[in-house]
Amino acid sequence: MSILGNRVLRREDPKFLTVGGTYVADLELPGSVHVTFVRSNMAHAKIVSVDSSRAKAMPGVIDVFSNDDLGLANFPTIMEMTNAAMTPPMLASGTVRFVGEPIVVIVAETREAAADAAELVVIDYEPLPVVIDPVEARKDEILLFPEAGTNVAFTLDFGGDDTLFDACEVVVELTLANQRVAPCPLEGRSAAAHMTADGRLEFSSATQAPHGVRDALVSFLGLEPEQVHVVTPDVGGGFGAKASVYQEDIVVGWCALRLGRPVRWTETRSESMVGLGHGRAQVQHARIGGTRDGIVQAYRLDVLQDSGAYPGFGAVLPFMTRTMTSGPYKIARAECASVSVVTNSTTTTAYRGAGRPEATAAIERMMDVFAREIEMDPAELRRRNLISKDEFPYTTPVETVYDVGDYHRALDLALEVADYEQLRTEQSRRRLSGDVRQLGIGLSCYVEITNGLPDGEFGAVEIRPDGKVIVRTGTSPHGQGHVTAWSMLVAEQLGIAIEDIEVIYGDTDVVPRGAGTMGSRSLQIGGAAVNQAALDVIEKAKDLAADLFEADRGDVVLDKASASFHVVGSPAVSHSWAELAAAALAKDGGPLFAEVDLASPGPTFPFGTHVSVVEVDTETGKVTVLRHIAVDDAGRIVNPLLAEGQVHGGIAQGVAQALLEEVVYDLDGNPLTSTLADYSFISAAELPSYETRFTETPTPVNALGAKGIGESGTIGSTPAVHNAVCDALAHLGVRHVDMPTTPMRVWSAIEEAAARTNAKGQG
């Protein structure tokens, strides 16, 4: 019986539930000094002078450094695609461009001494005009980089067809806000560095991509790869934001080289809220058109992306939005264009879904608006336009090739679980009775892309002399359950108990290569690499067993039940994995081992349907999520327990964006949500028990048939909740409410609709 597809408990959990994890801040570093960054309290200003004399004189302070002291290059452009005139310095030099930008680094014997000294650094600013709104930034009236002559950091424009909507009977359009959000991992950024006795830089980092951190340190500090050793201990959440390398990481490494002492830094929560990259931040203008009987014929999405003060990875994410422009629908004509601009705010980066939730939010909101315009049930409109399962592989109008899917099945199952018709009946009853608590039903049919920038991945399997297994993987988990999943894959192939399998990751000395964990790529490429390495080990073991048996290699088989090899028809005489490991050592002087650098043939496209049921108090605007049904298809499910965990976490973040999360600045660029007292952070009290189901449509893209699952919950849930809130208010004359649908925003929309109705009646 296969272990795959079973609800195997996470091997990682006993440690976390007993002794707890070991994070960068927990590491013992005798003699370490502490770093604190002095950050800008101005959103845009010239730095006239910096006086650090009093800080340097403080007890316990070792030194104070500015960007000139570092002598390091600016960060490069993102993928050589963004405006080269907008690259960020390691520390602000000459000009600050957002509140929270680091200007000075203080190194002290204790964290407290460094923090006290930071208070004594005097910075004289000459204020400059501030632009926070990307719409205003696009006008180029206030320039963050005058030498660039524009605030535009990146564009995607493939031209437009002026006749796109000419054949449509009905055309509707809407401007949507996909608001800026903060990732809020429980563990903020953290780094520690020291020089080893042999002159190497050992660097511990709370990152999603340890090899990326190593490569950045090598590049900026002028070292050779063998001179840098990066270790990633337990990581308390990343959500995409920790896939990037930040200036602070490089500065910590530089300080360790400069001072010859262990150096450590862990950001505070308020630092994290303004320093760790933000997500989303798109203004979208969408148009959709079609026939009155519900056939969508044309769709166009124009995206204005807020890149923050410097164009980081977030600036190029509209490329992923464009990739998924038309969602799961067979729309004959579809276009997407984008402009990314800089503003005086925290740089944006990847955040759970990274460009794909934005695409889904737009098309799903527009499907509901179109359905209302033609007076058709939104579920029926979707059913009529979904791509059929016999049309795959399917090429969309923007030339994205979907691998495989059964979108109608996901929709039908979600509606069945929700008892959709009964919900609509209850909704009608409440509307007719004028109930204060109105019911809203929201749908979201989504398809997303995983491993969208198809990198390969490293995997290795080694049989120890005692017959146990060491697995090495280039992926670097931070809650996903890779140890459990990779153990299951190897156990399935080798017949060895998962308890006898050790999974090693996040150590650049032990794992030579790796792209890391982001973009829901891990199982379909990292797991597939480990799976292939296990198969390769079997082939090597067969060679060894054939020699021991003095038999033809083709006659040697692996009996997984006994985890041993024998000749066909002679199971009584066998050799165990331990014996074959010994044979390998005797023959070649090395372990029984196989490693794989598995190239990715391309991305995969998970899909599904979410249904959200909300109750809106029309007197207060409060929204309560009563039910959330998620039907997700990530191809072959290796472990349903892990998949459900990923979906559960994703739904929480998606619901949070729909209802309450938003990073807010005032007109002077001051962040108004820089602590969790001001930034609305969802808790279990605001969430229902989810109703999850999986369909399995294996992909042909990899040997496992697996697609990604880490971001699907977020991608599917946000528009479902958003549509549900708008649906609850539709009969009151409310066409749309921007996210987040806070009580104030919902109440205001109700009041404005009532005022319009009254004015119309009086007229």
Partner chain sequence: MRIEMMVNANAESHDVEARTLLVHYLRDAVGLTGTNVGCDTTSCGACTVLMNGESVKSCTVLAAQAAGEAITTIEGLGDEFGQMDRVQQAFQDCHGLQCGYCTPGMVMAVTSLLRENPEPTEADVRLGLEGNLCRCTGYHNIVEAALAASRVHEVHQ
Given for the second form:
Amino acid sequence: MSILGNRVLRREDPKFLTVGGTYVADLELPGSVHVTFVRSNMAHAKIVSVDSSRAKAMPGVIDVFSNDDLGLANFPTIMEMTNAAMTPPMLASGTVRFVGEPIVVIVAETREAAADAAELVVIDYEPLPVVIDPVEARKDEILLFPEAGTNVAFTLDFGGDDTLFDACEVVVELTLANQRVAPCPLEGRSAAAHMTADGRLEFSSATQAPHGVRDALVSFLGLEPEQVHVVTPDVGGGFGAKASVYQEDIVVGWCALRLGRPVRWTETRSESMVGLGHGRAQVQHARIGGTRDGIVQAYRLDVLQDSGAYPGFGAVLPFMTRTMTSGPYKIARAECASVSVVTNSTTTTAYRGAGRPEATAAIERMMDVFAREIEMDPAELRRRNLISKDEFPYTTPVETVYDVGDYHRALDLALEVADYEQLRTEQSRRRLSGDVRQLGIGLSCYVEITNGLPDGEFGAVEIRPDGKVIVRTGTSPHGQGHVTAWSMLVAEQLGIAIEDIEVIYGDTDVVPRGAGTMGSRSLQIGGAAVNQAALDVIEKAKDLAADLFEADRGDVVLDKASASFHVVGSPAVSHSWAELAAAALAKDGGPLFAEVDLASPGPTFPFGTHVSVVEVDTETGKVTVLRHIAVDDAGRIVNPLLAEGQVHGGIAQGVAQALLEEVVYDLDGNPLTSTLADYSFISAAELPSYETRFTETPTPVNALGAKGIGESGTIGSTPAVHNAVCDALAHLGVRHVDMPTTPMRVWSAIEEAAARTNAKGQG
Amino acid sequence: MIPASFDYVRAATVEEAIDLLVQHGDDAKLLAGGHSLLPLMKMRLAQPALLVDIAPLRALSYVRDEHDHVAVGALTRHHDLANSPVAISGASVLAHVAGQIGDPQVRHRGTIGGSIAHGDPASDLPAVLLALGATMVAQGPTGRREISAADFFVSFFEVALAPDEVLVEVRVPKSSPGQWGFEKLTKRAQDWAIVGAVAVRSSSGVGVGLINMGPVPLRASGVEAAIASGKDAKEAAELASEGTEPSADFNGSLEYRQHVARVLVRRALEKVGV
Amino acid sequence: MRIEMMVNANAESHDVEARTLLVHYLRDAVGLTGTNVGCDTTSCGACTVLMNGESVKSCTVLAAQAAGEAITTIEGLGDEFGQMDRVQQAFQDCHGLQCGYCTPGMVMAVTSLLRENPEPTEADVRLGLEGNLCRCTGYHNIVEAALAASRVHEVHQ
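Starting from the form predicted alone, produce the coordinates for the form predicted together with the partner chain.
Let's see the whole complex now, leading with the same chain.
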């Protein structure tokens, strides 16, 4: 009986529930001193002078440094393709380009002294003109990097076909805001560093990619790889924003080297809201065209990506957006082009979905707008255009090759669970009665790409002489439950109980290589590597067993039920895993062990359909989500409990983007949402329980048949909710409301539509 | 985030707290539940030199039936007020609104006195007290005095307490259960109101209060007069935005807030049968 | 200043600055790091502990204010044999946690909620947790856990 597919409870949990996790800030580090950054409160300014003398003289302050003291090179751009003139120094030097940019670092004996000293640093600025709106930045009138001569950091343009829409009977277009949001892991950025007795830098980091942190420290601090040891203790969420290395991390490492004392840094939430990368931040212009009877023939998406002050991962998000341009639809002609610009705002980065939610938001909103234009039910329009299950592998007009799917099945199941017809009936009833609370029904059919980056992954399985198993993985979980899931994979192959399997990750000394956890890659590449290592270790065990049995290797079988090997037909004589581990030790002096560097077999394409049901108070504009139905297909599901958990979290973040969350700046570039009192981080009180279902269409791409499930919830939910809100208002003459559909924005849209209707009536 | 340094004293009596306020003047701040003051101090937006902790003065934590009114000790926590049988029967709107403030943790610490003395126009209780025609009792070096709710909220974050006075009691005329309506628009449950409205029916008529519609909590006297003259809820509520000066921010423009005030006042009035 | 309080039924006595927040007192002076800090504005509830059996946000309580009171943290739940209590167990059974950072605060908030409302509805739970933010679970399983725990009737001695 297979353990795979079972709702195995998390092995990780008891610790978190009884004594709490061990996060970086919880690490004991005797004699450690505290690092605090003094950050810019100007969005764009010349730094005229920095006076740290009073701070330096304060009791308890060890030292105060600015960029000149560090002697470090600028932080390089994440990808070679972004504008090379736009790199940030480790600490701002000469010019500040966003509120929150670190300028000075203070090291003090206590957290309190560091905070007090930060108040005493006097920075004199000469304000420069500020540009926050990417549309304005695109005009290149106010430049963040005058030496670059432009604000454009990155472009994607494969040319356009002027005849794209020529054959279409109906063409509609719309400008859409995919607003800037804050990832908000509950734990902010945090690092601790010290020099070990043997002269190595040990660096603990709240990161999604410990090996990336190690490589960055090695490169920027001029160390040898063996001189740096990175450890990730428990990490309190990441959502993509902790996949990158930040300047602060390097500076913390530098302080430990410079001072020879253990140092620690944990940002406050107020710092995190301006320092940790933001997500999304696209202005999109979309055109969709097709026939009156609902065949979509052409689609074009133009993306203006806000990179924030320095081009980071955010600048290249449009690459992922473009990959998924045409969504799950068979559209004969589709194009996507993008321009990424710098603005005086926090640098943008990957946030749960990273470029794909933006693609889905655009095509799904346009499908609804097109359906409305041709007066067709949006579910029917989707059904007519979805790629059929017999058309895979399917190559889209932007040359993306979808592996496998049954998109119609997901749509049908979602509509069935939702009882779509009944919902439409209730909607009609409320429309007819002029109910103050109108019902909106929104759909989103999505397909996304997971494991989209080229990296492979490391996995190793070792059988200990006591028969217990050590698994090492290059993934770096921070809530996903890899310990449980990887144990299940190994237990399935070896027949050893999951309680006897230990999973080790996040320590660059123990796990030699790893790309980390991001982009919904972990199971299909990291899990697959562990799975392969388990298979390899079985082969090694069979060699050993054949020797012991003095039998033909081909006749040795593993009986998983008893976790032992025997010769086929002679189960009475067997050798346990422990005995084979002992045999390995006796033979080679080493453990029974296999390690794998699994090359990426390429991406997979999870898909599904979400249906959202909302109620809109048409007098105040307030939206309440009544139901959320999610049908997701991530191929084979290893542990439904974990997979559902991923979907749930994704839905909440997706609903939050549709309804509530937005990073807002004023015209001077001051962030107005830099605390969780101001930023509308969604809570339990704004959400319903979700109705989730899985369909399982295994992918042929990897041995597990699994696709990623980490981001689907976010990708599928946002457009469903957004469409539902717009749907609730459609009969009032509202065509579109930008996200987030806050009460004021919804009310304004209703008012404007009413004013248009009145004007028409009078005209 | 960490507050700047300060000294901390626990007052054993109200009189001791007043003495400390007299001695230290503007350098001293009273600390009750701390849920208005401590967040400001952590942000270093407030840096008092001395905190006089009065929260342990249990003598100021009570809800009493005083025949024609309900007397609420200033250090009564929102949680206790919300669950007080006396408040639920004699001032049910007050109990209800106290049970809606912040979140459960905030209600376990925050007090009615601390909340009111902070003078935040976005906070819920002041508008309710205005609508109810409440009376505040302040104690200073020379004894106690009464301040009507109408006179209490002076300007933005400023109330009619002298620097050496302690708010000790809030007196609320009794109202019948069910004879009130409270409407609050928020983006999230835990948020401050974008706009809020409360209507309370009593023997002397209908009182209407507005939350976050200007630098101080407001009484919608135009609406009240319209009801007294026999207007219905819809007509009366149209006057709700008269004379209001709500701030404009990304949650609400002036125009939007005024519109929502009219909607919420109408809904609140409908609940009291106007 | 020297303050004394009961923490998880142990008498604690430490010298602290007046400005020391209860959460920092618990983490730094008492050495109980289960309670986390998630924000600066009393918004997220990660620091929720029980004070005299009621949930409070320990980032918005001075250690000095808690002197003489009884504090319970996540480390203080469960029995002396390491057995999780009904709320802790329900969180595991319902997969009510992922990264674990909000979890101690969530568990304490649910514990307090169930003391005040032993048979809550789903709506009661959702509103009762308005002051506790989680970024991983979408709350679905946390709400399930709270409801599941409410159906378990513990034997009180």
